[in-house]
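Just one chain is shown here, as structure tokens, and it is the form predicted on its own.
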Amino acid sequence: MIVRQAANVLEIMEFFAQVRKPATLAEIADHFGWPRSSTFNLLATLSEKGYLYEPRPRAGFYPTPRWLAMARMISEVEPLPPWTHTLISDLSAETGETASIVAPAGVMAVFIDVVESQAAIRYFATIGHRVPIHATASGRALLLQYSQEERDSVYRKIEFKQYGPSTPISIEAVEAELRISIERGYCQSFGDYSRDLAGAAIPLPIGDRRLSVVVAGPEFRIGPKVADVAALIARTVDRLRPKTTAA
């Protein structure tokens, strides 16, 4: 269920992400299809509160700095150590491919560090993007994480959709892809979840944070070499993982 007010202040300030410029409040209510009146009263509501302000009268609205200070005192709790994202970093050089951190959020794996391939066909993948634990490598190497039950837990709260051939559509299902992945050493998809993308993911405790590192692309590309990638992934995991410590 999606709290319609709160999805708006959301989607305006991913709006002002893309535009990167001042908006009017009749193009921001023209953009979404919203009611000016609405509008209105969520610009004054974030203006009022200091997130948003008017850089010149009547040029329209844009964020203020404000956001920028909240983000960085929020990440601070809960920063992922530097080596991470170099981690990353190397995969989708190495590979060609996007390369990400992903955490656990209930029954889905989100998306907190990205390193987006350059490549013109490629998988599309931003920092906040989510998707099934159960029905993709990078949720299945966090499954590998919890004790069976917590997978139990997680599973009750899952609707299994057929979101593709391969996706597994029962508890059976996802226990027995695990016990596979662990046999062959790291999880993998090919199309599970999105259609023509396959990928490889192995898990990536830190402290006791449960994460994963993923490498995905287009099937046609990365299919016949996802073994490999994922043996570069753990070789690169294991280069650059402090030794000294549990981060």
The other form holds:
Protein chains: 2
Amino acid sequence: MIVRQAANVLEIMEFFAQVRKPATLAEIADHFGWPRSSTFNLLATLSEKGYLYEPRPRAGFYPTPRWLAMARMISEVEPLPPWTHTLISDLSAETGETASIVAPAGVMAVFIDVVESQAAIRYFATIGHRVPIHATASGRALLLQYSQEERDSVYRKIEFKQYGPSTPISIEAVEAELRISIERGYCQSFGDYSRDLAGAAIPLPIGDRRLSVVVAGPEFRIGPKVADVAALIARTVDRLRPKTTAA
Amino acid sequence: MIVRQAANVLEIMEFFAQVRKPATLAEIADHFGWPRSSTFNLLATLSEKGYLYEPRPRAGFYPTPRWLAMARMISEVEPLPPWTHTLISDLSAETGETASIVAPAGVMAVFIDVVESQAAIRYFATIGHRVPIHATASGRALLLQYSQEERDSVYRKIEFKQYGPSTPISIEAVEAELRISIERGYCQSFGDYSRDLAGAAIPLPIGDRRLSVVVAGPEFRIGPKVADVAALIARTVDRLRPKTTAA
DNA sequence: GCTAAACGTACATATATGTGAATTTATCTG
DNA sequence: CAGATAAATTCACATATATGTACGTTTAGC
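Alternative state: the form predicted in complex with the DNA, after the form predicted on its own:
Now the complete complex, all chains and molecules, led by this one.
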């Protein structure tokens, strides 16, 4: 069950992140098609809690810097080491595609850092974007770091859907793909989840965190050179990852 | 009316900002005294929207960097000029008290930047903290920048409460205090809103934004030297504010 | 290696909550 | 400066929603 008003808070924040200027109650209500009275209650709640204010009289609401302060506190804990961002920047620059760092979230994989391609036709992904862990290159690169028991536990919760012609629709299919990935030396996906989308990924354990790096883009561009892309990822990781400890 | 589930989202985030480590469903439910099923729904919603993930298997949830990404987008718009933070840092250092930048939010004043005192006994304020605009030094420094009509419009919405012995409990009382403040050259408050708390504030218009700076601390420390503190604020603003344009 | 306790998940139901309509307040227009 | 128009706010009621209860799964203790 989705908690509507919780989702609405997130939507309001995303709205402000997009328009980047104060908005009045009416504007917000109209934008979302929400009743004014409900919008009023929501804005009042956010204001009362100190997350919204009125920068100029009658010019509407805008989030207070409190969001930033809180987000900073939260993200200061175990931030990704800086070289991982360099990693995906470099990968994106060299391949011209979108590169991301991915982490597990139950049966899904979450993008926790993204550098987007500059190409007109590109894989559009943002931080927080989620994809099925078993039906994507990045997700399978995470699964490779699990023990058999942990994988089984995940499998039990997966609802196998045929997202595309090549989607693995059984535990065996996924396990088979994982075995092939190990031999191949990297994970790949050709429209397993999103149509026309192809990607190459490799595991990226950092400390005790299980992450992965992925480069993804339109099938027609990535397709012919997956192996090259995968090799590039591996080389770039080798180059950037600090040699000292295992971390 | 307060939207409970909207408030809960904020509480969860504040919780993570405090504990700074992943938490399981059970921990969160117990912490807030929420039913597990409700907590489950909330966490599921936040996860589905890409704001929560599971950094390590079975170690619970933690916010994704998406919060940070969004907060950054939002705060990049018209950030406070850097000298305002220097301003309150310097003020806090020199006075040993808490210094803040304050903005209006209807009948309230919101702290939008804070540098806390290092003293054991100190004014504890955080970004997002709200106080009544008419019953605080910082708030009245905002009101001084309003036209008479704008002030009247605010007054109509104020619920005058006797927070302390010196709280102004009528429009006339507030207006009188404002007139005195103009003569005096700064705004002050001695427990008008919070017991034992005293502060000195001056208006700080930046561009078309109406802000104020305030230095506040325990009455026994600030009391004897309000005038000095106020003078220091004025001098420091003069020193730091760029001379060029009016902004 | 087994048992018990803790944890996570699903669902039906009573109730807390969102909302349409009415009221008040602010803004625009001639 | 009215009168009109639009926005913000309030409130009572129907309904969408939070939660008690029950079930399956995982972890910890012995």
